[in-house]
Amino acid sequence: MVDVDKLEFGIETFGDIVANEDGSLKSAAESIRQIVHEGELADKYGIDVIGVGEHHRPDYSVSSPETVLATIAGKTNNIKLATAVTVLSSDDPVRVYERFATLDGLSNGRAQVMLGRGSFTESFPLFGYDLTDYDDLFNEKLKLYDLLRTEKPVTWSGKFRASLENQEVYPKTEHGELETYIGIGGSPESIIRAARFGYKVIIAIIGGQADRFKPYINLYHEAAKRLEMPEFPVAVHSHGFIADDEDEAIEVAYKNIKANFDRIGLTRGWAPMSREQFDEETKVGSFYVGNPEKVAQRMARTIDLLGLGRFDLVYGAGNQTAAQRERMIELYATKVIPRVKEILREKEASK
């Protein structure tokens, strides 16, 4: 059952380069500053979380999300500040913890770490890691991060970094630990690992119907019970675009989401996205596109079906203009989120 009063709504950006009104592209620096402004808007409108992704490639502007989040922290009061995701496998868990403990201090406890293995792999050779160690890197570094999260002296040894002997790590957080999610693409092994470590889970649904992820959510709760670990409401993130006009929303989204997925697909062996595929994803799949009422209806169904505690809408995919991005955030906050809550309360009252 969904607890509407505790339900959280977030936005996430992967740092896509922003377009000018004439179709030319802004610089990476301008795009980063636009994200900071969007963080301010999201806080003003009462959105619960903003997540910023980490990439190391020319089509995305952000390689250091915690730096962007720290800037947003200084301009906001309430919004939680998350990554989407931090690629733990190619990072140093000690430095990850130190950076986010610092962000947590700057923001009065609003930092969230979202750890992932990395669906993009450019960071591995960039930082000197072998992709054949993909799984081992994440497993080992997650174990070290878990020890660091206790904020007690750490003794640890492994294959991929120097050993630690009764090592303190600073700064300490005011609340004793960092709020941490594990980002999951939908494998049973990843779900069980998150439950074993006692972490919150956010599932990336970027293709297909939400219904097919219900077994994974059930598995998480079953595994947490069996392992006698804490259970948390599951979060989901999916792509979307909202505009006042339904046809405008669909056309803007098709142009930009298709361009984004096709560009990524060149390195992953995906076929170019067809209009039929896009329309199917928009009607019943993982793209939440349309006017506020249509998006609210579809989001409410997914939240109710999966029993979610949080829904993050990935915005700005492709090369959208600042005006399109900002209007989408406004509509999401002022129209979609209140309507989703209304739909869910009506559904609960009718039972």
Given for the second form:
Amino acid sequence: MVDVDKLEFGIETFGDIVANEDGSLKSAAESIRQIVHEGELADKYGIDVIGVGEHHRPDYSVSSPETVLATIAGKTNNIKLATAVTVLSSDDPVRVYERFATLDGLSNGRAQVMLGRGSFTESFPLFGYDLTDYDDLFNEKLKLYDLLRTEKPVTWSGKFRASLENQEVYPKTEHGELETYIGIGGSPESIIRAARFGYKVIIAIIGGQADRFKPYINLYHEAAKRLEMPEFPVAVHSHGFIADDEDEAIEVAYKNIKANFDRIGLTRGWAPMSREQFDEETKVGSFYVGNPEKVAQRMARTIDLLGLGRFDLVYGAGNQTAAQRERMIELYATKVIPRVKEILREKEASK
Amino acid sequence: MMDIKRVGILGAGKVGIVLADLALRAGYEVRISGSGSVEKIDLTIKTLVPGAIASENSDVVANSDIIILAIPLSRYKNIDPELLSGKLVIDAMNYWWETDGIREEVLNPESTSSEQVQDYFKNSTIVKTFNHMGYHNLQEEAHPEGDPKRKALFVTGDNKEAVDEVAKFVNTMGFDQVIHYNIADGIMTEPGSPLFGASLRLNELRRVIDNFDHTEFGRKIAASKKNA
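Other form of same protein, the form predicted together with its partner chain, not the form predicted on its own:
All chains and molecules follow, beginning with the one already shown.
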């Protein structure tokens, strides 16, 4: 059952390059400053979390999300500051801990770690890792991160990093713990691993019907029970775009999400997105696109169906203008979120 | 023609689970194995595909009429070729650099992945299918024969009888088929091809395949063959 009072709503950006009104593109620097501004807006409107992705590619502006989040921290009061995700496999867990502990201090306890194997792999050659170690890297680094998270002296050894002998890592956080999620693409092994570590789970639902994840969410809860680990309500993130007008929302989203998908497909070898595919995703799949009422209805359905504790909408995919992005955030906060809560309350009352 | 009643799946990842689900829905007895012990996948199978039997590779192979390879392509040599000897085997794998690593380290660049799989499992009959549609499309878009929304899969292999048998099996799993009798044509479903990731109806799939030589990817393949 969904606890509407505790339900959280986030926005996430992967740091796509922002477009000017004439269609030309802003610089990466301007795009980064736009994200900071959007973080302020999201905080002003009462959105619970902002997540910033990590990419090492020309089409995205953020490779160092904690730096961006630190700036947002200084300009906001309530919003939680998350990554989406931190590619732990190609990072150093000690540095990850240090950066987040620092962000946590700066933001008065609002830092949130989201760890993942990363769906993009540019960071592997960049930092000297071998893709064939994809699984081993994540497993090993997660184990070290887990020790660091206790904030006690750490003794550790592994394959991919120098050993630690009774080392303390600083700064310690004020509240003794960093809130940590594991970002999951939906492999059963990843779900069970998250349960084994006792971490919160955020599932990336980026294509197809959300319904098919219901068994996976059951798997998380079953695994947590079997392993006698804590269970948390599951979070999901999906792409979306909201505009006042339904047709405008669909056209802007189609143009930008398709461009984004096709551009990534060029390097990953998948075929371009068809209009039919896009329409299917916005009707019954995992793109939350439309006017506020339409998006609220679809989000409420997913939250209810999957029994979620948090929904993050990934915004700004492709090269949207600053005005489109800002209006979307405003509509999400002022129209969609309250309406989703209303729909869910009605649903609970009628049960 | 054999009568397929029992389906064995090697690989309990996303694709293996989806195919197990489709096979159960189609009324087959389904056995599935993962890379580790049975205990490791037991909870996953019980929760995600209740009714499928989680088992070891050897048990899966011994008790199935058809075997589906649904493991990362970079790991097919972890399976003893003798184990699959004499079996009808579906190659549902594809090269995917993000899980398999650098292509040259996984595959001989001179030939297609399915040819290499067939060469390795030399006493088995390999048919390639279930490998160009995304796994969530496979799960959501299986429909009974005649349904206007039905999608199609490419089926290819060198052994005509085996290909026809697999095509019949694909039909029962909820998809139309475009059939070729040449395992090297499996190249058409590899990353970079217009088929890769494509979820198309029969006519559309046939059109893409018939026009393959005129696509940029197809021309590249043709050029590399000429140079070889």
